[in-house]
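One chain comes next, on its own, written out as structure tokens in the form predicted alone.
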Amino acid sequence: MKKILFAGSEVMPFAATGGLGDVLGSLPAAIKAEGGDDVDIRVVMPLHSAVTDYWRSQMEDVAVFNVQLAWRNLYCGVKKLERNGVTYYFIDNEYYFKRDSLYGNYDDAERYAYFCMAIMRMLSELNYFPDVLHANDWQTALSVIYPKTLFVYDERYRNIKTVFTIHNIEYQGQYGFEILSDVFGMGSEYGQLMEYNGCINLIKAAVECANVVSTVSPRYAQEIRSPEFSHGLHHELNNHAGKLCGILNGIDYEYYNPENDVAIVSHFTSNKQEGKYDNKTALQSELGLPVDKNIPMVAIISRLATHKGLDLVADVAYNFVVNNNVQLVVLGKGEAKYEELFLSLQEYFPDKVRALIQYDRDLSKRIYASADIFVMPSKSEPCGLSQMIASRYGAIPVTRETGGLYDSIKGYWEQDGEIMGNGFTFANYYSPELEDRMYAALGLWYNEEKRQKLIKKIMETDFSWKSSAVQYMEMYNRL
């Protein structure tokens, strides 16, 4: 039986802020479903204060010990919960994890160094040493680095194969060298391993130590080897190109299911699409927009940031709303200039625009289920889940050909009367191209016969974890 341990800073449904939590909430269970009794799948995460009493009441205490982190001698409790055939471990230390937020604290380097060292100690305390340790993003980079440094003389750790997945290379865990010894507990002999461009870089060191470095889409694995996408790390990635691969993420088909989703008003399928328009009229009423199923609804659900393509949207939104009988619904928070842009559009066009400056998972699902067109023109996108979720709920995606958007959405065209592709795409980061594809999607929407065919194809595109789980199993087998 293969033993695989996932390490991550956030996991749905326990505590999550974004795509990383979604992935770690569904991928381990998908691999367990694929591997069955041949795999033992476990996940370890911090016991954040965001983990509710509902989940805490289902946990059992399995270990208590102290963690030595440089000069610190720190309490650690390990709690366990089993769900969908997967064992979840929670690292308990209220000093580090009883916080209002998962990230953005002044001592994040120390908090996640503690988490990684606690993982090392947990393996020994539970006498559980996985065949593969699969770490995710900079917060768990030290769990890949420690077995090759501080624990290298212990055969039990040295024999663990490691996979390090980069979900977003923009965040690399960069710190000054003063914490190498004082926080990470590592001597100067490891300075060269940890250094990149004059500072500690945790992703760089994890790339060197890991047996495999994966990303969340094949296209992104290529892109991050270039200066345009690497945030300075392309030299290191090109030096280790032989261990780099990309596997496209999936989405949880149970959680995102328009056929039985309790968060939406009316259920529907690819063959019975009428319920989608019932959802739209219900949302129009909820948001105070004119109630009319024949008005196409365009949606954006995103962090409101430039790299999400919001500057392109800013260029085209006003004219698109002015010149068309459409409704624009935007959900998300982010940079003040974009929040203000959409709020001002709502003020100018109260019957056409709603700016919902918030995060709300249930509301997002109601919007996905109501939207006719979903716009996602990212400047860079490691994988992206929103375009997959939108497709699952029958919204026609308009995306830019980058990262996982390129791998998941193919441009619409017709051959011998058959619809090809599953959305509308554009290549250059150029607002007229976005506008052109938005008009193309809008034009198709008004052709009811073609619209129904395209929505059926979009909804039946397989974005489940099944094919990705097979690829991960093949990767683990090669290790």
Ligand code: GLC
Given for the second form:
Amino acid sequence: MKKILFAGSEVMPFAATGGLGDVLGSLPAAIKAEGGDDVDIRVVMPLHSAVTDYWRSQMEDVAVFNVQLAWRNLYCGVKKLERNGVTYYFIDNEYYFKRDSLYGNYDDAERYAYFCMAIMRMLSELNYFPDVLHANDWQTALSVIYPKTLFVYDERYRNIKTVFTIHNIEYQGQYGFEILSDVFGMGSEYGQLMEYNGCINLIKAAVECANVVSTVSPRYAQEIRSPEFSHGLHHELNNHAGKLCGILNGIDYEYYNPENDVAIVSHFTSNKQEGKYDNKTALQSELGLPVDKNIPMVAIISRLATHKGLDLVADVAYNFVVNNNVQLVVLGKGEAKYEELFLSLQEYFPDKVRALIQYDRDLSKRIYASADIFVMPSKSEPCGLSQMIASRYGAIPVTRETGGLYDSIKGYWEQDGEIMGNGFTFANYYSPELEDRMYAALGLWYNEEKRQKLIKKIMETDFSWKSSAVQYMEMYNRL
Ligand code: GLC
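Which structure goes with the form predicted in complex with the named molecule, now that we have seen the form predicted alone?
To see the whole picture, the full complex is given below, headed by that same chain.
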């Protein structure tokens, strides 16, 4: 039986802020479903204060020990619970994880270094050594670095094969040199391994140490080898190109299911789409917009950050709203300039625009289920899950051809009367191209027969985890 341990800073439904949490919440169970008795799948995450009592009350204490992190001697409790055939471990230390947010604390480097060191200690305390340790993003980089450095003299650690998945190369864990010995507990002999462009860089060292480096779409695996996308790491990735692979994420088809989702008002399927329009009129009345199923609704659900392509949206939104009988609904938080942009559009066009500056999963599902067109023009997008969720709920995606958007959404065209593609896409990061595709989507939407056919095609595109889980299994087996 192959033993695989996932390490990550956030995991749905316990504590999550974004796509990483979605993936770590659904991929391990999908691999278990695929591998059955051939695989033993476990996941380890910090016991963040965001983990509710509902989950805490189901946990069992499995170990208590001390963790040495450089000169610090720290408490560590390990709790566990089983769910969907997967064992979840939670690293308990209130000093580090009883915080208001998962990230953004001044001592994040130390908090997650502790987490990784606690994982190392947990393995020997539980006498559980996985065949594969699969770490995700900079927060868990040290968990693939330690077995090849501080623990390399112990063959139980040395023999662990490691996979490091980059969900977003923008966040690399870069620090000054003092962190190496003072926090990571590593001597200067590791300086060269840990250094990149004059500072300590966790992603760089994880790329060096891991047996396989993966990213969350095939296209992004290519893109990050070029300076345009690499945030400085292309030399490193090109040196290790042989380790690099890209596997497209999926989404949880049970959690995201318009056929029985309790978060939405009316259920629907690709063959019975009418329910979608009941969701729309319900949302229109909830948001105080004119209630009319014949007004097309355009949605954006996104972190309001520049790399999500919001400057393109800023260029086109005003004219698009002025010149068309449409409704624009935006959900998300982020940079002040974008929050202000959408709030001021709402002020100018109270009958057309809603700026919902918040995160709310259930509300997001009501919007996906209601929206006719879903706009996601990212500048870069490692995978992107929103375009898949939108597709599942029958909203026509308008996306830029980058990263996972490129791999998941193909532009609309017709061949012998057949509709091809599953959305509207554009290549260049140029707002007239976005505008052009938004008009194309709108034009198609007004043609009811074509609309129904395209929505059916979109809803039936397979974004489940199944094929990706098979690819991960193959990767583990190759190791
Ligand atoms: C990050 C990426 C996003 C990806 C997600 C899950 O949030 O920005 O594109 O879908 O990780 O892998």
